[in-house]
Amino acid sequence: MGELSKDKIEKGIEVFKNQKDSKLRAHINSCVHCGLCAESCTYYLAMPDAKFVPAYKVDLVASVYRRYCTLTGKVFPGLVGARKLDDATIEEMVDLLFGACTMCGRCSTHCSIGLDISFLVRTGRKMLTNMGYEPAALQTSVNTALETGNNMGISDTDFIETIEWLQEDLQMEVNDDQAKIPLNEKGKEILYTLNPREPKFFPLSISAMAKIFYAANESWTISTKMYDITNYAYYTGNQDESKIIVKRLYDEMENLEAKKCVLAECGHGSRAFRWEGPNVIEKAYPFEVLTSVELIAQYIRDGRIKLDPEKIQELVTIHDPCNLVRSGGIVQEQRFIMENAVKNFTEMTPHGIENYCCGGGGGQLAMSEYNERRMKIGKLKADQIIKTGAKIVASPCHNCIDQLAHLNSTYKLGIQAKTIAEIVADALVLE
């Protein structure tokens, strides 16, 4: 891990002492050691040791504050349990707070004194940050966003040409050689975003949006410069890094004239631009911010789409991802959505505010040192779709889309991996 310096350990202490507030103290110096935490933890549930339990994470970095922010923690640190900052210490830092969390919330909402124990996580995760003890690979993704304006490092070349053949396609589709993904058009009513791997990977679920937004007749654009709504610096918990993220986006919605900016689906993306964003860059919004999720219920809602069920016969369950829901409070949306797309439809057990997370949240997906434990959480979420004998398994999400597609192919699921909108699509009366 390198050399640990007085300097590194400095700046990790320095995360400690720079909280503007009280949250830090009030959360890190409350945990009761009650347990409840341990059976909500996908991480315990799977691999039942006690290094997985969110209040042992919770003490982890509580120890290294004790340490070195209180009095009886410098002068009598082995009376409370303070833990100097060494490489033993560091490596178990790293080991459990990027190795085995994914920052679900799911401890929190189970937490008999409601603590925030993903706010604590993301706090040590940036200590270890501001130390250089970040995982390689995920800070690989968060320079690449940096460096070329999104997270796969896509060309304006290969974007605009992969744009252009999707227009092609959707004209046919529709036949109607006025239909159109915009780029870069001002004064439009929405600047939509995209998950990179949409364009890299997915590009069927660009394709589903727009031909949602052409029957919808709406005045849109996506932006070449900056349409990337992942920000993986949110993960790391470099704060300076994530400025820089939200701060593109809220730039271009400003040079584009946009109205509305709609977050495609992505659960980190929408938390961290739509609800820490304006805390990032210390600047309210002066435009609307939603996800597609609760646009495309709008448009049913107000009749704008039309939709038939029967176009889809095969029995359909939603996956809620953890930031989306849990932490964004958007739970009835999509099932308003399947209720109006899909003739049968059944849930998850647990599902909603209490599901459980589909193993890729947290950054796990871009670390691949931990892929094996991030497959034996993710069983959890395959028993769970097993059970509901469904065929298709939505999730407002591509991360949780991706780790779906992983769990179909090691644990032989048989299921699609569906976005929302690419639901939506397959539903769509077209007039």
Contents of the next structure:
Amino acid sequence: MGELSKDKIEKGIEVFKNQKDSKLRAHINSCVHCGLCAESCTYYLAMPDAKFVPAYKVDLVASVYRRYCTLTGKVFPGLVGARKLDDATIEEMVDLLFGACTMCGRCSTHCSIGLDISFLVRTGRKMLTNMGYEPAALQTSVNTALETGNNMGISDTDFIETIEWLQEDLQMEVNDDQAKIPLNEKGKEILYTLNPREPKFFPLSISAMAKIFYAANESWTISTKMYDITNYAYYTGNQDESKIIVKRLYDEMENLEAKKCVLAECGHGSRAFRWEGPNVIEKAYPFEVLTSVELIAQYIRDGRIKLDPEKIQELVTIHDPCNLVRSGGIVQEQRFIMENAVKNFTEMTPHGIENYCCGGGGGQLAMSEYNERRMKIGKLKADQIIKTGAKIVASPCHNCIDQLAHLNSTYKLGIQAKTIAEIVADALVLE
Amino acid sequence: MTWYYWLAAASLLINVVILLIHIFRLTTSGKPTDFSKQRGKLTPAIAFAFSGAMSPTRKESAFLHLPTYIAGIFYHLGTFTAIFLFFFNLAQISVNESFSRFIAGFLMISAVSGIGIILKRLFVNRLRALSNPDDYISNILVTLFQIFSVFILFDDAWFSAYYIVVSLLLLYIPVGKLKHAVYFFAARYHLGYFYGWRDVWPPKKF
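For comparison with the form predicted alone, please write out the form predicted in complex with the partner chain.
What follows is the entire complex, opening with the chain shown before.
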């Protein structure tokens, strides 16, 4: 068994120290190994192996905590299952904490004790990243974001060109030469962010949101310097890198003097900036942050946009992104929007905060080494979709959309995966 | 007073002191702080974490495992009953015969539940893979505590063995997973806080 250097171990167990509150201490000491969380995990449901039980993953982290941070674990490690940080432990931790958990949090809501399991898994990821064991592919996304300003490495020229042709398209579609996709304009009501997948692969979702902003007569802009809402450092657990990414958007909000930061349809990005971001930079935002889903729902309520549900006749269902819904509380808004935007809507079972992860969360889409598992756990979502009979699956998350597209081709679902904005744009009535 | 009475009393004292240290460390680790803008309400969410979220109508770990859930409920209630009985014994308060029979019946059900939980851990692969010696020791000590609590209700001759088991249990609680008796409340509080802050709990009807 390969031993790790003392320095490396110190770096690893550092995550257990300097906690700002009692959350970690409470959760890491609470698991009773009842194993009743098994059936709440998509990995265990797809591959019923003991190592996929959430409690097993938690114990990987807790056993290291016991070994280095508790008297019993130091004196009687065998008695309490306290594990030494060595190559074998590291290998298993990387495989299970990065490769067998999307941090969807479903197990947390069903845990018999009430452990925040995804928080503990993320603590384990932080530990591994501190020691330099983060998966290279995931770290590449972070590095690209740090080096180029967006995780896809899109150059400014390419981005501006994309926006310019989208603007021309918008002008033609709404038949108005004054319709704009404003870039870098100061003092606007809204700074709108994007998932870099949009300019790279799904430009029509930018058009869709631009059309909605146009219909609502909104004062908005996009920054060419910092439009990327994603933050893969949230998934690696590297706080310093996460902080740099959060701070960039924070600074751009101040630079452009926007009043509201509207987050594109990206589950983890929304979570990383809205909920985790202020804690990472350790200060409250002086501006409002809301998701585009909340904004669109507000437009409909306020009568700022009008929709004709007759325009979309196909049966539509919603896939709830875990980070946005179970960890972000955005549950009713997308349903309210669907009520107004489509004629036929149906729910998956289960849905809302009980939803199953599609398999694309936790950085899984960025880690090709776990593709086979990702597609296996996605079968659960594919089966849910098939049962609804829906032809369109709406999801306010580009990562989920990507995974749904993969599921669509693998399991021959015959569906269209669309963002909420795309559906609303299709149902828009322009006056 | 016998030596085993004093042994149990001393063990209780040690137990309380160590658990108080755990509580002290927990409470001095700091209250939850969150710089993000609060979206929901904390009090109803924390209340939900301790009530609705634990009910078998909502919690998969309960409704998908009803026999284990029910056994677990009996087992915990039996443990609390045995603890109360221990305090009665320490205070030398006697329990009348009909009440003794009632308690004994209840403790027997809970002890059988405890044995069932041990057997499940032994024979279900995924549970065995999760378990370490502490899981078995904790389970066995608590079950023995309940069984001996029944014995002493009907025969004083068991008191020495009872107090030794109680002492072992009390000294072991702070060592292993049984200390979840303290941490459980903090974990649920934090979970309620987390979901309440973000307006996830209590769940809304839609």
